[in-house]
Amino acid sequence: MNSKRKIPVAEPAIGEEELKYVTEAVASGWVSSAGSFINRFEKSFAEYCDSKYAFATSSGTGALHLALESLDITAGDEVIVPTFSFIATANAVSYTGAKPIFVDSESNTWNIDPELIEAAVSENTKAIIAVHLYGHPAKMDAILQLASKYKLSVIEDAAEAHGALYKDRKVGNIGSLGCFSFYGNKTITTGEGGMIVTDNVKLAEKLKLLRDHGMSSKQRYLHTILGYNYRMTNLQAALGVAQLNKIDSLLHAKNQIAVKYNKLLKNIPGINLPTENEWALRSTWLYTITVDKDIFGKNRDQLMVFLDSCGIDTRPTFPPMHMQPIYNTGQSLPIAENLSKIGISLPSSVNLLDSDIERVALAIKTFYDSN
């Protein structure tokens, strides 16, 4: 197997249309944060998410930070977040001076457990961030019900869930604000970049100010509030327009990859496949399984080492944020802690060949048979 090419976990699907639009942006001379592709990308993405407003940003993390700032989250406030997520979710809270409050996961969706949220609410709680982890929607009805009870805002972190559906609604347009990432390994990419969507006109007006140094739209160089430089470039937006044009085909390809993996891996003892609730349509950002050591015979880390020796790249699931050195709360959140030890993301690029998927599955089966 070593003689074959290394199969990456993820890689962008960039073609002729992307090159054409980026070339147009370069030729126009509008290469920074103004230009026709910015407005085009924002308008198209808002329509895709069934939202009234969309604001392109320099990163998904920047989108989260701006969303929190638009809600006036500040020092002394608390924001409830799932502990099982990429660190950006908590860091964006910390940027505002507020404190992230960590909550454990559900065992099936891996998302924040709504039944545990209420116990984390205090008089300082101002918002909940619901992460649609690995492309599976969180239980938004239960989260919104709690938010309404305690008068909290809800931000959707949909960085990994482009196109996912919660009860036939696009994620990102269910809470007060939705945030997306277009990092190079996401379903659609602008290299770096993000987007915020909302239906709230007051939040939209504030987001526009915050994103561009707090500069008034009526008078150049008049700065009415403390803002940030979180703008996307026209070059990135040109790439995004082309990517968004083919998002349906990319999502279909991702789904087909999951179907093929499910078929090939379902009979390997100790390999647990990703789930999908009946009310959800998962957006398979990364195809992620868990490894039951007692049944499989080896643990997740041993499988990763073996797959690497076979020229197959993988990623572990996220370490719980409450155990990260910068937070380290001392909490016991057992579901997330266990998921972080047993989860592994397999190659999930839309560029995968059937033979690549078969090679990954065969390697896992070979490793199991070697026990």
Ligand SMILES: Cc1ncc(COP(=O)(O)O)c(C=O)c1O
Second form
Amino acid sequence: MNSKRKIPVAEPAIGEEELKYVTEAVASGWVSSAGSFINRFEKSFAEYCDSKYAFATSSGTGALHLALESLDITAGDEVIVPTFSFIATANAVSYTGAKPIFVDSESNTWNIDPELIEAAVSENTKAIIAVHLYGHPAKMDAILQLASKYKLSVIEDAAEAHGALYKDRKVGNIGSLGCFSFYGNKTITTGEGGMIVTDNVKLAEKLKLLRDHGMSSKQRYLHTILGYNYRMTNLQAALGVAQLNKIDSLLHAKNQIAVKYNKLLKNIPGINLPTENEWALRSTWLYTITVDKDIFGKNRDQLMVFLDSCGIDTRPTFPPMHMQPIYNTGQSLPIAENLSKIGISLPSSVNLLDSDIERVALAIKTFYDSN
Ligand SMILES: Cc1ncc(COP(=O)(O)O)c(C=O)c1O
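The form predicted together with this ligand is what I need now, so please give it after the form predicted alone.
Next comes the full complex, this chain leading.
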């Protein structure tokens, strides 16, 4: 099997249109954060999310940080986050001086368990970040209900969930602010990059200031608040415009990959397929399964090593953030702790061939049969 090409977990789908637009941006001389592609990308992305405003940023992490800053979250405040997420979710909170408060996940959606949020609320709590992890929407109604009870803001971390639907609504425009990532392995990419969407005009005005060093829109070099440089470049936005033009076909292709994997893996004992609640339309970012070692006969790590030896790249699920050395809260959050040990993302690029998917599934079956 080693003689075949290594199948990566995620590769961007960059085509002719991307090349054309980036070339156009380069040729125009607008290589930094002014230029027509920025406005085009923001406008189209706002439309795509059914949001009024969209602000392109240099990364998804920067988008989260700006979103928190726009809500005036600062030292002494607390922000509730799911422990089962990529570290950026908590780090963005820490950048503001506030404290991330970690909450366990639901075992089916893998997202923050709304039933556990209330116990984490204190007099210092200012916001909840709902992460739509691995493309499955979080339970927004329950989260919004609690937020309204305690007068908290809700930020959606939709970095992994472009195009996912929560009860027919696009994720990102359900809370006060929604944040996206366009890192190279995401559903659409700008190399590095992010976006914040909101319907709130006050937050929109603040975001614009914060993204550009707090510089007044009326007077150049007049800085009214402490801001940042989290601007996206026109080159990145050119890539983004081309990617967004084909997002429906990319999402469809990803969905087809999930359908194929589901069909091939469903009868392998101990392999649990991704789930989808009846109120959700998940957007497959990375196709991620779990391994029940008592039934499968080997654990997740052993499966990863075996697949690697077959020329198949995989990724483990995120370690829970409350156990990361920088946070290390000493909490016991068992669902997330378990999911982080048993989850494995399989190759999920849109350019996967059917034969690649078959090769991955066959390797997993072969490993199971070797018990
Ligand atoms: C859940 C989540 N939040 C935030 C981010 C941060 O995005 P970026 O890498 O663009 O800074 C990522 C991804 O990388 C992510 O997966």
